[in-house]
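Just the one chain here, laid out as structure tokens, in the form predicted alone.
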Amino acid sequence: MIVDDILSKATKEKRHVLTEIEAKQILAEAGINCTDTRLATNKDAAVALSEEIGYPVVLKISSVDITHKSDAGGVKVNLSDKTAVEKAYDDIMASCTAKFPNADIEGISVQGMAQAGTEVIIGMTQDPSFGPVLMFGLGGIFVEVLKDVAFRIVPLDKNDASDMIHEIKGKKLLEGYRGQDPADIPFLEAMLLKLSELVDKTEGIAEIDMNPVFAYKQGAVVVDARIILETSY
């Protein structure tokens, strides 16, 4: 299984933060829809992957030592051709190596540019008393300022997943507020249940952050993901 291989590799390397690519591989194995994200270790590979995935694309620095990629100049979006990808690759590497000269950089990830949708956040944390707890909320300002989120203890059932989505204050935005497309709520419920199953059967995960998740009229996709492991060393 991919999850076992990734967790074993991280443990051997004595690191507790997975790369975005590793996190998305684990989520994808659990049946959670993520943007196709692949690693390029040089500029030519970044161009080749971009053309294979299809423009426009997003480039991001891939390093467990650089958590806040945007602040490091490590993210370039909406790249529409080879020239843009080549420049973005050079700019990302220059910025990140200047700001984090000691960072272990494995390369740059290439992913398709996801169509914007209703932004939500889905995650998991370990509660000292209750164990793993799932979280759901609207993304952007709603989670950063208003803290409009719902929590449930793992494992979830279908009613739990439905209740989480419907109890947040901003649920009207998911129902198609002021002419916007409604979000595919059954699909989001299924994502919560799949995440619950992953967490329930996988030991050693301390935190999962799927942010943002773009929800559409049909379906949803995880655009960025982070997984932090429990440390035993």
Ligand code: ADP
The other form holds:
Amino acid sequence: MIVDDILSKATKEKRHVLTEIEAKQILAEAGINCTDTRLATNKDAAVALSEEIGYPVVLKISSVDITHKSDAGGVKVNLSDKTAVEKAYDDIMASCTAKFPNADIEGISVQGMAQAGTEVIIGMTQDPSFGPVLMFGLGGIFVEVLKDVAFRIVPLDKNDASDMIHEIKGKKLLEGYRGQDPADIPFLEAMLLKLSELVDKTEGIAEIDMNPVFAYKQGAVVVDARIILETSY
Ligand code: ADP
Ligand code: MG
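Having gone through the form predicted alone, I am curious about the other one (the form predicted together with the ligand); can you provide its structure?
Below: every chain and molecule of the assembly, starting with the one above.
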């Protein structure tokens, strides 16, 4: 099992945080659709991976010490050729090493540029009395400013998943507002149930953050993921 391998490697290394690549591997194994995200440890490898994945691509810093990647200048999106990838690689490295001189940087991750969709966020936190709890909300200002989110205790049943999505105030945005495509709500419900199942059967995870998830008329994809471990070291 990928999840066991990743968790035991992280524990051996006395880490609190998984990389985006590791987090997406765990989520993908649980059946959750994520952008295929791979590690490049040098510029040539980043170009080779970009060509394999297909342009346009996104490059991101891969470091357990940099969890808010954009704030560090560690994310470059919509790169459409080799020159753009090479420049992005250098710019990301320069910015991140300047902002975090002591960070342990394993390389730069490469993934396909996902088509824009309705941004939602899905997360898990541990509540001291209820145990693991899942969260669903609309991305951006809806969660940051308006705190428009719904919570349910793990394990979720089908009705919980559906109720969570339907109780947020911004639900209209998911139903196709002013010409925007509606979001595939059954697909999002299935994502919540798969996450609940993963969390229910896995020990040692303190927090999961899928932010953002792009929701489409058909399907949805996780473009960024973070997992924090429950650790005693
Ligand atoms: P951060 O660590 O700052 O949260 P993210 O990985 O979320 O970094 O990237 C920042 C933003 O870049 C995202 O909110 C999203 O809008 C965009 N983005 C990230 N990955 C992709 C992708 N694969 N396709 C399209 N847009 C992306
Ligand atoms: Mg993010």
